[in-house]
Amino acid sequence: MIHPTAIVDTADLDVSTNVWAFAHILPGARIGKNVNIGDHVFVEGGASIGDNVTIKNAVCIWEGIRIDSDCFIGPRVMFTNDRNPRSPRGTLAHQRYADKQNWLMSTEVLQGCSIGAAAVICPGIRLGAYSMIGAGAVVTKDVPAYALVVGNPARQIGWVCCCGERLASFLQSDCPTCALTASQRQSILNT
């Protein structure tokens, strides 16, 4: 389903994906299967979104951002892809922007990661599988798999299970909600 007010310029969109009102997807963006793209989402060419991803309203996903399968991107999450941004139209910065290798930084959101509302994801980092980024966090460095991070700058305050439940510890705790064991969580990372 593509809402009549959405603009979808990419050819790489599966019929199982929903694109809601006023979303705009540029040519060259790759969108997986069974994705839900909320109102006012912008996806730039060169961005990649895996299968079974939920992207809530007002999210901007720029070139160089790769979101793996099963991720949740909360409302108003902001990704960035340039550590030292300047206007490419400026006389002194024009040369820097002549080649993407001079400025474009890739960001990876690995399988099952959840990013809370209004979090800011700085460029060139990796959010580990099944990690949980708290609402409003400003993430400035890599986040380990299953880590729970909050704040500005984001800091790790604990661990979460694949189901999202907070854990007492990563390696010793079985999940009280879904009963997944620590060794099962570890084996999911190895697949």
Second form
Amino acid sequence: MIHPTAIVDTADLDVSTNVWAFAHILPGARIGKNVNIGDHVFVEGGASIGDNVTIKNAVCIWEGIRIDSDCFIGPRVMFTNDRNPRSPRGTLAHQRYADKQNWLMSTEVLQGCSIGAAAVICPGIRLGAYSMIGAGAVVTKDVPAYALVVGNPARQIGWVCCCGERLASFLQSDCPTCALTASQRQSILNT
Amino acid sequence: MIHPTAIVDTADLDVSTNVWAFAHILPGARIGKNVNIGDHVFVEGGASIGDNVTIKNAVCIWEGIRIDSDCFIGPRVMFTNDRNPRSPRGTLAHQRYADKQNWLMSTEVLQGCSIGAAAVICPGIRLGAYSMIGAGAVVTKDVPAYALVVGNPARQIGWVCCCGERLASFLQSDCPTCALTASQRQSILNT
Amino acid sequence: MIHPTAIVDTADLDVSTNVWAFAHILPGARIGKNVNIGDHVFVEGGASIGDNVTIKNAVCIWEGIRIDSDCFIGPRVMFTNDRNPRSPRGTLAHQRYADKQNWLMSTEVLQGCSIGAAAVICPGIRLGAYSMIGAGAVVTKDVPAYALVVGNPARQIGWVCCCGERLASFLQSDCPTCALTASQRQSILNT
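Mind pulling up the form predicted in complex with another copy of the chain next to the form predicted on its own we just looked at?
Now the complete complex, all chains and molecules, led by this one.
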């Protein structure tokens, strides 16, 4: 399903992927199967999105951003790829933009990670598998697998399970909600 | 007035309500009279908006969000309705989304409340009547009537009048700007 | 270049300026030469934008906002122009909106300033020349020229050069990247 007002310029969009109203996907974006792309989303060429990802409304995904399968990208999550941005057409800084190696930084969002609404991910960050970023957080450094982080700058305040439930500790044997064990969670990281 | 580029799928929109460019209102959204809905706004089915509400640009209003009359919702204010979001199409978490009771939380924005630009409201929160949420605040707990809160997480730093003016205290008799008295403000809460 | 889905209602847009998809520019907006306006941007009448400015996606620029030449406005940067907003159509606050002098505040973004992704600029603020506002910052007071500020509320943590590079101090003679000297940076302020 592609909404009639969406603009999809990428060549190969799988039939199982939906794109909603006023979204814009540029040529060269890689998008997996069974992905949901909400209203007003923007995906730039060079962005990469895995299977079964949910991208809520108004997210921007730039070149240099890689999102693995099963992730949840909340509404208006903001990625970045330039640590010292200046106007590329400005008189004193445009030299910096002559070559992408001068400025383009990459972000990795590992399998199953959830990014809460309106969170900001600074450039060059790695968000661990099944980690959870709180709504409105500003993430300035890497986040471990299964970690829960909140605030500006984001700080870890706990752990979560694959199902999203808070855990008393990473080493706790059973999740009270989905019964996944700590060793099962560890196995997921190793595959 | 409905802008030609807006998509309004809800059945009964009052003629006194305006919807601006690139906005999208889904079936089942309830919207009152004399409401202004800005560019790039998204309103989901199950959302409820009262009379005389001003919704600035690019706000998303989800199922579970109830906004009472006379409220101001600043540009890009972000509501949320899921405390532990995971991709519903992900392989390990989709069971959680089989039933809305498993995840859907409600937010109440009481009469006359103002939410500043780009503020984030966490799930399950109640914003009191005529409270004021500062721009960029991340609200993680209930806000009392007439309270002013700012920051991430949001903390109360004062009180405001119905007209928006700061007050030295909630019990102060007269507002220096509109002359409303403390007992009048209290009466408004009781009606 | 004006994208076919963009709406440009202002009279005189220079041919060197680009406007991308789903952007909306209202009558009376002043926009300079060689400006780039990203997808989903909104520019209100009374806003003023200088030459060589880069405006990334989904920025809203209101009446009262003045952006000088060579600035970088990151994606989803949020400006504001009302310190005590209430719904203008609400029953108790609409008097406040009878006259713009009652509420409209101005913001000045001076030459070459960069505003990072999703930052929020409170009303009545002056951002100094070539200052840099970190991603996700909430700026509540004026920022000096060449200052780097981050956080909510934003606090200064350092200095930057015209090229964007961090500087050990404002008085440092040479930028390690572009070799601009401190006296050259000072001269730029005096022109």
